[in-house]
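Single chain ahead, written as structure tokens, the form predicted on its own.
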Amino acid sequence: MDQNIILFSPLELAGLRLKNRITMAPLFLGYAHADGTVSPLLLDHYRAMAMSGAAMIVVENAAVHPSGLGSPFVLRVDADKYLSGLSTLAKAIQKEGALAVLQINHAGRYAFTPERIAPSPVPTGDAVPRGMTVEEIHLMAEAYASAARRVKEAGFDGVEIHGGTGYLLVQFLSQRTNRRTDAFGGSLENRMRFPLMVVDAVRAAVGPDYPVGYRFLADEWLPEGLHTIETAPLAMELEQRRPAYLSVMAGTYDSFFAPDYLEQEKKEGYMAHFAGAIKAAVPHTPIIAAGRIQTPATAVKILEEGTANLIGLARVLFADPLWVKKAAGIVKESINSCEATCSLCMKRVMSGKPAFCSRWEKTVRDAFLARLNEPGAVENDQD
């Protein structure tokens, strides 16, 4: 523990009182109910990472709006009707001494649905996206407003703006997925709109003291896609707007299976530098980094270095709920660490199934698709 000082070092965010330094990011598991309501499997494994002892939990994306669903399985936060399933998921989290934050999404052309909207009318696979309509533009930045509204209502100590992942607000802002010609496209300053509009237009909904996080994408590691050069001056508008955090990553669907990407996402905090360039553009705001931060060494060196602020641990987290405890030294068995060669949770959600992990032990694993046959667990497919 000694070593692991600043690790355990709390931290005051935005009016809220962290009690470490370490964060679970947000990871999409496919555990909601098909009608976007939270189911007890997801209800359960929300419990078990607050109990992790992780001071932050950020809740997997919910969709603003119908059309912007990135899965069957996806939560929702698109009407009223939702709320009772997330004020018991936020009561779960809180329970178990951890603060809740509820990111809010719209998958745009990556959307689970048989019309797809989008900036541009960019092919992804085989679908071609709807370019919106500016009236489509402003209402869409409304639903994550409304969607806000629900998260501060529902109790979460927080929402989180996903604005990674190559999701809508990133196709906005990127030239390979913006080819618009009006107010919304062309320079890096109206490409910057939207993603800004949404920003003002949940502030706005929330209120200037409710904590409004902020997924961020630096860099989509293809060659002709965003780099920093365009992502830091988005970073430095969002500060200006007081944002609790900016929650860094790198990479979109359209790059994660590329061959660069998939050797880089096997080394130990691949994604750090990025989190390192954002906090040099925006010191005064919080940072989170994230990306196979596997040992609490690294963490602690991000956090000595300067890197960022906080800690995010998404997948590694899934592999062993007690990385924290066994950091803090009241574990006292080895971390089992997420195997870098593996990505058996990204395929069974590509595949529409409910994701495990390789490294849970045959007992934990065995009980989890036992769980999948219980009436109401979840309503996906199984093994």
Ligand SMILES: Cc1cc2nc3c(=O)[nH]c(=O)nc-3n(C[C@H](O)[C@H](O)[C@H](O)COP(=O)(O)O)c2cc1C
Given for the second form:
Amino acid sequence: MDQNIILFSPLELAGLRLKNRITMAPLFLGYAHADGTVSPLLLDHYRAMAMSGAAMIVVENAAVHPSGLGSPFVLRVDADKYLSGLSTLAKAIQKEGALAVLQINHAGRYAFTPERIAPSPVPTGDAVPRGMTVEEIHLMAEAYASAARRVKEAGFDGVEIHGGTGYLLVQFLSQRTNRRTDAFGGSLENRMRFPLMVVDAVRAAVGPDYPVGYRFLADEWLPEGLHTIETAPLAMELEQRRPAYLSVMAGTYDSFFAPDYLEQEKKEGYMAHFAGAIKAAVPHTPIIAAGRIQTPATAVKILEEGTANLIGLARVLFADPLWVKKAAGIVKESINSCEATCSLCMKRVMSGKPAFCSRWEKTVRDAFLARLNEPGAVENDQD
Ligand SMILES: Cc1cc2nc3c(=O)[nH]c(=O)nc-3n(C[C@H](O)[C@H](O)[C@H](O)COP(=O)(O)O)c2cc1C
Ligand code: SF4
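Can you return the structure of this protein in the form predicted together with the ligand rather than the form predicted on its own?
Next comes the full complex, and the chain you just saw is listed first.
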């Protein structure tokens, strides 16, 4: 524990007190009901994540608009009817002593909807999205704002705007996907306009003091894609808007399955250098670093070297919910690491099935699979 002391030092963040430096980074697992409401399976999962001892749980992406659903079984926050389920979710996390944050998203060209909308009609491989009208752009900014207002109303401690994974906000920022010739395309200033408009609309909806974090894509991990030379200026614009934090990641669905990405992604702390580059650009903004931070030693190094202020664990915490207690020395066993060559959880959600972890003990996995068949656990017909 002594050598990990920095991991367990508290941090003040936009009026929130984090009891330690460990957060859960958003991890979509396909546990919501098919209609986007909170299921018992999803509630139990987040209860377990909150019980891990992590200071803050950032709940996976929830859709801000019916046109923005990223996957089947994604959470929704695009209407008031979702409030009561989300409120139960926030309370369940808070009851276990963690702060609860909900990520809000529009998937744009990667949406799982019959008609996809995006800044420009750039093909995705399996579809050509429709370019958004200026009216739709304003409408979508308002959809993020209404979603954020609901997040606050549901009792979450904060909201996180999803500006990562190549979803809508990144699609506007990147020249690869934004070919517009109006005020939302062309120069970097124009390409930043929509993401900043969303942040401003969200801020106006939730008020000056409510914590608003931002999932920040530092690099698309594609030769012709976004790099920090273009994303650092966005970070600086965001810093002026006082985000609670930037949670730094890299890569999009166009790079996630490329050989170079798959190779890099096996390495411990593979995205930490991007967090460091953004930290250098916005030294006054708290930064979360994520990406196979498998060991407390790696987490401590990231914090001690000033690469980031907080650690984000996604698959790492899913594979071993005792990670935090093991790092604290409360549980005296070795960490059950997320397997570097495994992508089972990703494959499951991409095929529309609820994820489980290949590292879980057989009894845990069998119980999970049996539960999927229980009425009401999740209204999916998958196994
Ligand atoms: C199955 C899966 C689902 C994910 N869902 C989200 C999500 O909803 N929002 C998000 O910002 N990142 C998402 N991520 C990215 C993670 O937050 C994280 O940045 C990444 O997995 C690296 O951290 P890890 O090695 O601890 O998993 C997802 C990753 C995976 C593998
Ligand atoms: S071990 Fe595999 S299934 Fe488990 S969290 Fe890691 S990648 Fe996902």
